[in-house]
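First, one chain by itself in structure tokens, the form predicted on its own.
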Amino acid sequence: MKNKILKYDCLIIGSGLLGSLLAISLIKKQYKVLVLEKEGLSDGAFSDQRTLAVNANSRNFLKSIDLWDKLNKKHVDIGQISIKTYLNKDELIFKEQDAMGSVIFNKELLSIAHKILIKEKSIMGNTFMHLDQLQSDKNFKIKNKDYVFKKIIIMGGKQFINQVDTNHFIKGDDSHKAYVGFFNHQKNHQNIAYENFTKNGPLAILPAPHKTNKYSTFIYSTQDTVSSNSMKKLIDKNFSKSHGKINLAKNIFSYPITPYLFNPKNKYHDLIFMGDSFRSIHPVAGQGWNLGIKDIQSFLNLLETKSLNSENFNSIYYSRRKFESYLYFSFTEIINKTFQLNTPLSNFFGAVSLKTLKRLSFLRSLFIRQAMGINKILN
């Protein structure tokens, strides 16, 4: 007898933040969603322990799709955020009425996704997926059961970007590595983010959720060898005066910054990347995630308008994408060139750009507004 073919809408390759966010937008649309994990779905499969910066756009996100309310009391809200740089010494200091944006713990919304998921039975753990057996609207087999899927969504990040022909990417500055962690401090965070441009690289510090106000997160993107010792060091000397004596976490994170755009041209151009699977830009902003709500944002958008098996669905969705993908990765590259190369025409650029943010208020409010990820220009 021949087997079943299980048919569904959407089949989603990672359910980390995004392809857990996206699965669950879907669900509520009224689509079948297949999410497939490499890894098991057991409470320690997942023991990230890095913050996530979340902007107001990308709250917003969750608070349509009920997550955020289940967020409650484990999020920080940031209220102001703080930019300096060796070159200036004065900060640049932005406010808002409303709360900048929100600082969590990427387990906490992880767990409460994954739950929904598996409540759904809408996702598969210990199953791993080859880019070149992906192709929509033919029959393949997940576990020994056929199915066939109107759209296939790549989400898994690094691990199928390495699987593509390095002509399918506009690289970066891969020089720089990424130090991730954790302090306890004397004095209230009061609830301000920092963004220190030291000689050596972009230093960023956030308010974490802790009941104390007391405990914040680092990340620290340079070309140098890091050791905890000089870590501490260094967040002594630039935030000494704004937290006090500090108490730095024994584990430190550390990950290489491989900036990418990927242009699915070809072979791959029937599936979807969003997220990382379709850009890697340096930390320098913090934006990379929230970029990945605007790709799921952009897809249901799509939805509206176009259904899934409508013959140029991904074309549209890239053209609405590339831009300011396009316009992230060179930004993010030519601040963080501006002050890695620390010579006396970089140092002046740099210096005058601040003091530009600094006085036309007009500037400072699109500047912020793209952070926020409430700038319509681009949306």
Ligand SMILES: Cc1cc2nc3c(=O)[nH]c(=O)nc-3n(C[C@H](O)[C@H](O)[C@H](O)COP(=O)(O)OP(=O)(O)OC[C@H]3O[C@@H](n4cnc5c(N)ncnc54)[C@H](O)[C@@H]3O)c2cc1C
The other form holds:
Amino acid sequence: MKNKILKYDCLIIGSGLLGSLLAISLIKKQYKVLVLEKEGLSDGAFSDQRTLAVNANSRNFLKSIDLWDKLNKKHVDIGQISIKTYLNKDELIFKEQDAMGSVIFNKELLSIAHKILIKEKSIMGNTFMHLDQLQSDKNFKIKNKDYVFKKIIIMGGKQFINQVDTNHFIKGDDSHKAYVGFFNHQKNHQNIAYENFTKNGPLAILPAPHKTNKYSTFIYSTQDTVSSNSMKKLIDKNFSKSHGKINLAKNIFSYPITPYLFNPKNKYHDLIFMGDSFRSIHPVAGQGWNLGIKDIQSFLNLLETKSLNSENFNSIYYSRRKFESYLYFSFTEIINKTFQLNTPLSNFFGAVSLKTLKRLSFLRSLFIRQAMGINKILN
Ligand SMILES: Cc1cc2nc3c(=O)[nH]c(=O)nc-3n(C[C@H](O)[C@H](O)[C@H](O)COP(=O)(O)OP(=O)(O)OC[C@H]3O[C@@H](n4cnc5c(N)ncnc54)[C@H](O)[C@@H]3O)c2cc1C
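Moving on from the form predicted on its own, please list the structure of the form predicted together with the named molecule.
After this comes the whole thing, all chains and molecules, with the earlier chain placed first.
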């Protein structure tokens, strides 16, 4: 006897910080969704040690799908952003009431999202899906059951990208690694986030969610090898004035940085690639996930006027997401290159850009509104 075919609207490959949220938003809109995750579900949720700077737009999105309330007491708000470079003593300060973001732990959001998907019976762990399988058909056998899907969405992040044809790639500078860790400090962090362009790479310090205001995280991107000792020295050198004495946690975690922009047109036109499967940018601007939230919002907006089956759905989606992705990819590559080169010309350019931003308040406002995801021009 033939198996019954299970009919679904969307198949989402990857239940990371973006795949899970797309699935929850679609379920809220009554779509039938299945998420496949190659890792075990709770293992995936607890291995990520990073924090996430959530901008104002993403925070509103999390509110719209009722997840923000669940992060109550598990987030810390950012009231000010301070940017400095080793090139001069100028400090660039961004302050925009309400528009600033918050910091959360990746694993908190992921475990809340996974719990919802498990409850909805919309996720399967330990299920690896290969690109070749996806291109040939929209009918699949998964764990001995037959499925058919209207739309297949790839949200497998950087790891999935290993499977695609790299002729469709623009690649950025992957010489950096990101080092992440935590520290207690003597003084209150005052809800200020810092980005210091040191000689050897950008060092960001973010307030981390904690019962005291004396706990922060660092994200240091560099080509150098990093140890607890060297990290403590670097933080002391740059932040002893603002944070006082620091006590660094023993473990430091490293993450590869592989910036790219993928063009799925032609060969992969039948699939939608979103989040880090579509583009990955250097974490210097803290925007990779925030851009992924915009991918999800764009997809949901398109669904209001086009059905999943409509022929030009994918090409319209990509045409809406291409420009901003290119902008962020190029911007993060240029600022990193500028501060890495350390030549007279690049130093001059770096110092002048910072001075210009400092002088022109409208440019500063435009810049911060874009970073917070609330600039209407590009939305
Ligand atoms: C150090 C660092 C700090 C960052 N900080 C910020 C920040 O502050 N703000 C910000 O906006 N962004 C930040 N980012 C970027 C952000 O982390 C990523 O953009 C985001 O996590 C991407 O989410 P994703 O769901 O696309 O991919 P992932 O989180 O990588 O999830 C992909 C999932 O798919 C699964 N998978 C992969 N292949 C398959 C397969 N074949 N079959 C089934 N499952 C599969 C994986 O196991 C994984 O669970 C940072 C990045 C780094 C490196």
